[in-house]
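Coming up is one lone chain in structure tokens, specifically the form predicted on its own.
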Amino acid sequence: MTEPEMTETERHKARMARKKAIVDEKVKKADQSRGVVIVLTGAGKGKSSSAFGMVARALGHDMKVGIVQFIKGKFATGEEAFFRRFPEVEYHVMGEGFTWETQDRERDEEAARAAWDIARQQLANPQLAMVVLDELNIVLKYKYLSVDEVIAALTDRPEHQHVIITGRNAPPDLIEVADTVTDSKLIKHAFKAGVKAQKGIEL
């Protein structure tokens, strides 16, 4: 029977068969088991969510998990308050508050330094099995920090070790070592609208 001849319902099981074919095929080429590197970036809101939604799914699997929080500092967040509760998570929060709210580069530089050198602990740390580098992208972006010490971090650290990585304005080098990238597009913002950050939303 040719597709023309087929019902709708035919037409589906057809297309939706050879589309099983070929996501089989690939999942059974994806043999390797190893730690990734994701870099979540762009305008769009949703980067440090998409990171702690892994963190509770990593959780969800007895997971250790590492969490460095670079920029936010000065105001509590929903996600800090939740995740403090699990002994399984080593969380730091080492921001000064954003860039524009400290006008001090010298404390940001330091503030950057200080949250990096926690940072480096856990990605030395093979007990971590996944660590959050929340905003780091911020801190590469004003040259707190060296990318080239970062990717060897990166490269140095536990193989079995996943890391995410958010904030806008991912440098380039960072993108090329990292295995999965997200670039996230704002189309749409409540602020713009004049509608302050919620609760469960923003904090």
Contents of the next structure:
Protein chains: 2
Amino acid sequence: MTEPEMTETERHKARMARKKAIVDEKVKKADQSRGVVIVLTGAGKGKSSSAFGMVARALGHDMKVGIVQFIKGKFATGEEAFFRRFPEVEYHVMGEGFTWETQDRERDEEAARAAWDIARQQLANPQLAMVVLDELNIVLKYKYLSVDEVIAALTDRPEHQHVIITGRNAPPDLIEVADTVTDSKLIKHAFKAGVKAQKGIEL
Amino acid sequence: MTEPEMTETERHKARMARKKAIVDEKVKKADQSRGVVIVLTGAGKGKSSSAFGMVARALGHDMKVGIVQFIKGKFATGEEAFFRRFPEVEYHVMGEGFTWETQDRERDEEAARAAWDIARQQLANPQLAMVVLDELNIVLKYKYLSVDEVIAALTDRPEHQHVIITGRNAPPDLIEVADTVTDSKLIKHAFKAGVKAQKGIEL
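Now that the form predicted on its own has been shown, please provide the structure of the form predicted in complex with a further copy of the same chain.
Everything in the complex follows now, all chains and molecules, and the chain you saw is the first one.
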């Protein structure tokens, strides 16, 4: 039966059968099982949320997770309040506000170094199936930490550990070593339209 | 003191003070408090995870959340196992697999319609501070539901309810009514490099 003789329903079925064959082939080819490094970068909203969603998914599989937040907002955040409830989560927040809040490079560097010390321990801990390094890219951009040091710790980590790194301006060397990289663009932002940050929606 | 006479530390401080003034001004201007519609679209990974991270954040603030997943993967997902633990979450999964799994347009349409009936109830429920319509964009792309009907329900929803809509190919009319839109691009994908989906990382 040629395509023009098919009904809409039949065409849909044929299209979907072709798609399934492609998907099945891809799934067959993907046969490696190992931890991956996922980088979420770009100016779009939802990068950190995405990392926290992956934490929720991991907890759904009873995995243990480490989280280091390299940039702390001014206010206590909902995700911190939430994930601290779980004994499977090691949660560490770097003790300072945004760089433009402290306005003190030396203090920022010290705080980044202290947070990185915790992160390195997590990246060396085979009990942690997932490690989230939230806003690490910002810290790398300001050169509070060296990207080489970070890449060395990623390379040496336990084979099955997944790592999620967020923040704008991911350095090219980090993108190079990552397995999955998403670059998100902000098309529209409620905050710019005059909507303020609200409970549950930290714009 | 002119810039060349400043030390690196002083320059940093001056730059950050200018940045803080800009940020403070923006925060002051954003004075509306209302629910927002957030659309997460594009081919990048982590869109649904981002929505689930926002759910975690909302739960951290003791808010009630509705979730409708319009496309269910073949396997039970970690996020479903996790969020079903919370009585504050109304979780509904559309009963069918991917469109290329069923290969049956009529069955897909019926399933989409049933899921949308639940979503409409959630969008009319002022007790729900947040509603996630996961992969709704896919359903709209295949025209299993009309975008006008979706927009009407969004327009009529309780004033303080936040809505997160995910999936590739968000229709232009939906982007038009949304408050915040992130378009994510896939730069690299572990799955394409031969890494298979694993517990906690559904590639």
